[in-house]
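Coming up is one lone chain in structure tokens, specifically the form predicted on its own.
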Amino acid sequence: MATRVLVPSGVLGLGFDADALARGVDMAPDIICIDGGSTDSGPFSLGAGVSKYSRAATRAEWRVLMQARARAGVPLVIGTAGTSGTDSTVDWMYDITTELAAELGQSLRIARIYSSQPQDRIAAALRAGAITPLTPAPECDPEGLANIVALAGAEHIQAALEGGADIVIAGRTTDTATIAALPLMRGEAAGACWHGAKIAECGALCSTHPTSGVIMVDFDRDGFTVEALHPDARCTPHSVSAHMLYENSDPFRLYEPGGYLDVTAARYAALDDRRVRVEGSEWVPGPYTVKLEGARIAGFQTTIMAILRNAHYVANAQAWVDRLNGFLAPEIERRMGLTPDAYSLDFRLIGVNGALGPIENRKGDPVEVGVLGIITAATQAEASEIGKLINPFVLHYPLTDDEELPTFAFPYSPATTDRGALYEFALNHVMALDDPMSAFRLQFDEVTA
């Protein structure tokens, strides 16, 4: 008897298609699992604890789960809630349920996992030779980290399944655990858990369809078959063995808390043109460590920018940048009484280098050019008024000292943005444990309607 997991989508807020979920539900799955976010867009949302995605699209895409887990009558995971998996955006995330629980007339058992460490228990662990780094991994000082998270593991989803959880909300989750863990708790292989988890993280990216979002994946005692539910997806030998490059620097190695998969053995076979047949994979246990991830606040930022459409200047947009930073430091030294170690300004220049910038080895020849600079100083007042000392050359400053004044465009006004705090990741560390659960906390609520 299989195990039968529905994921509607990469990530709660991506979207997914309307049809092939109720077709999924049709199909009887024992679970939906989805992911709420990742570390993928930088350190802010950890740091800040608040999710990078719209509540309204949050809450929009959730009622319709919601609605999909009653109609099925089975558990609905969230794992990694509100982007960073905080305790904060475990809660908000909690609130959008709740609210939903009394517009649908739902009564529920909830279970909030929380993943955010208190800086005593890391200090703690450092010192006890618990924590070992990754490469690269900066030097572990938990001291005056706005954010410090463990990735929770299977066991933990199985924890708040085992006590009767219709909805399961976790905190920051490995991609997989969400997937992985009723499987598990069967009996299915647990090669195949986690190597069918690994390929249905990211729902139809796996598929010759990746917006489509939903899959399903059936797990039994020899390995997993999985299946794309649009009517224009397909999932194949190519796009589902792919997928095990994705994110990982090891195609064939996976590792997660307790061990590590290992796909060297795993054979994919076509069992139609939408399924696909795995079988091989492997489970190698080992000691059980957590991942840990944790922000900082490295500064904060002012925004300005400007547009070149003058083609002199375009065609020498880099001279132009180059001149006028010999021309700001100076200035804001005079000024401000501000050294230049004491504060950062880079400017971008949008349409020539603004990705890579010394590293970029093509050359365009663009119309306008956009000049973005980011001020990053101690604190947000510095960078501001920094800001607005610069705001006047960026406008005007000339190429050259015989020739006439320019004047340059602001596509809004202010030209200056204050974005507050800047974060930087702080931690690539793991935690041994003797008890999965001893880092983890674990809380049950009842929803009535």
The other form holds:
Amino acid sequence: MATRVLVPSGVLGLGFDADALARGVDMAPDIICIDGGSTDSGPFSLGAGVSKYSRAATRAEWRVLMQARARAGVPLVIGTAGTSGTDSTVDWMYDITTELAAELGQSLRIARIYSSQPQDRIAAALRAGAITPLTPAPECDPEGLANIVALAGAEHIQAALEGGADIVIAGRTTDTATIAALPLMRGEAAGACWHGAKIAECGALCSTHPTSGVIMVDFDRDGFTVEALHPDARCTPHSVSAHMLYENSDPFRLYEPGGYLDVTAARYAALDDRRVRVEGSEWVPGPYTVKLEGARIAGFQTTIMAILRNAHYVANAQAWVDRLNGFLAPEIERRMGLTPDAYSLDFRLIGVNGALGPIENRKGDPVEVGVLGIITAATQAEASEIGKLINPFVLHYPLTDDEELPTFAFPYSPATTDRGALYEFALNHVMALDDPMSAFRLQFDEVTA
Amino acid sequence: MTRNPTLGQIVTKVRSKNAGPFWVTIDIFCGTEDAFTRVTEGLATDRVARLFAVEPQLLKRFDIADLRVVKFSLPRPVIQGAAADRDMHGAQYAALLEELALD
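Alt. form predicted in complex with its partner chain, vs. the form predicted on its own above:
Entire complex below, previous chain first.
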């Protein structure tokens, strides 16, 4: 007996085709699984413990999925809820769910899986030698981290499903674990479970029509079959096998809690012009480790932006910034008592090397150059004060002393913008666990209509 | 003397993206068998390492004949989201490779 998993899209908040989803529900899936985030968009969501997706978009899509779940009569699972999967974003997702349950008149058993890690647990594991750095890794120093999460695996989702959950709201989870959990539980081929989950975790990205979202995967004892459900989307052996490349540093091996997936021997065959059959993927069991992610505050930022349009300044933008920097450092020290090691002031030339910086190797002849000044200091007040101090010079500073003061284009007033805390990723480690559940908390709640 | 073509002129697509916050991975979709051969023969690993200013021994390379893909993975020059990061998703690194002339 196969296990059928419906994946509405690569992430909640990105949208999916409603007709394709309805078609998927008609095909009687055993479970509906969707991802709620990752580290893709940077350390902010993890550090601050807030979702990067809008509540309105999340709520609107989750409403459709909750209705699909009720119609299909199967569990609905979201992994890495609220972008980063911290305890606070799990609770944010739970609030949205209970609000919608009341609105839709649904009675539900809801499981929450908490993945956040207290600093002292990580410190104790470090002392016990249970934490191993990956390459490259910053030094593991749990003290002062704003948030730490561990990536849950299939076992944690399975525990929630075994507890009878209608909806599972999981904190940080591997991209694949939500999809692999049920087929693994029902004894389908382990290599196929993890491989099929990796193929489907970005929704229709493994098809010829990436934005259409909806994917169905059938797992069985020998392999898996993947199909895109939008009428214009096709899964081909090339589109499916090429997906192992995506956001993956090694396209043949994928590490998960408790082992790794090896797809070296996987064979991809077209069943027809829409469906692909995959067999031969191998699961290699290993020690039970979970990956850790952590973020810390690395300062506070204020930005300022000016646009140079005068051809002479455009041609000499780098020289202008160098001269400006040389002028500002002693000014900041004289007026604020801050030496350059106490803050950073980074001017980026948009139109010259804004995206690549020192490794840019092309020179062009831009019409205009955007000068983006990014100030990072120990406190927001300090960053903001530096911003105000440099504001008139960013507006008027000349290339030479013997010319009339230039005035550049500021796009808005005030010219400075306070960005709040700058977070940085501070862990690239795995933690060994004797019991997979020991670092995670599972909670069940009943809501009645 | 005619200049050798750039990678972008002979392949279907070059894309780059983070593979977690500490790595970036670059996929060269060659399209044809000829282009795949041209790329595997005309793109030395140490040139790619120089292009991204990383130690050659840290660069992983996969020549995948079945997919006609050459893939490189490298530790990000700057950790994603650090103060000095300029490209949160690492998707612009591909441009450097796309513009590189083959040997």
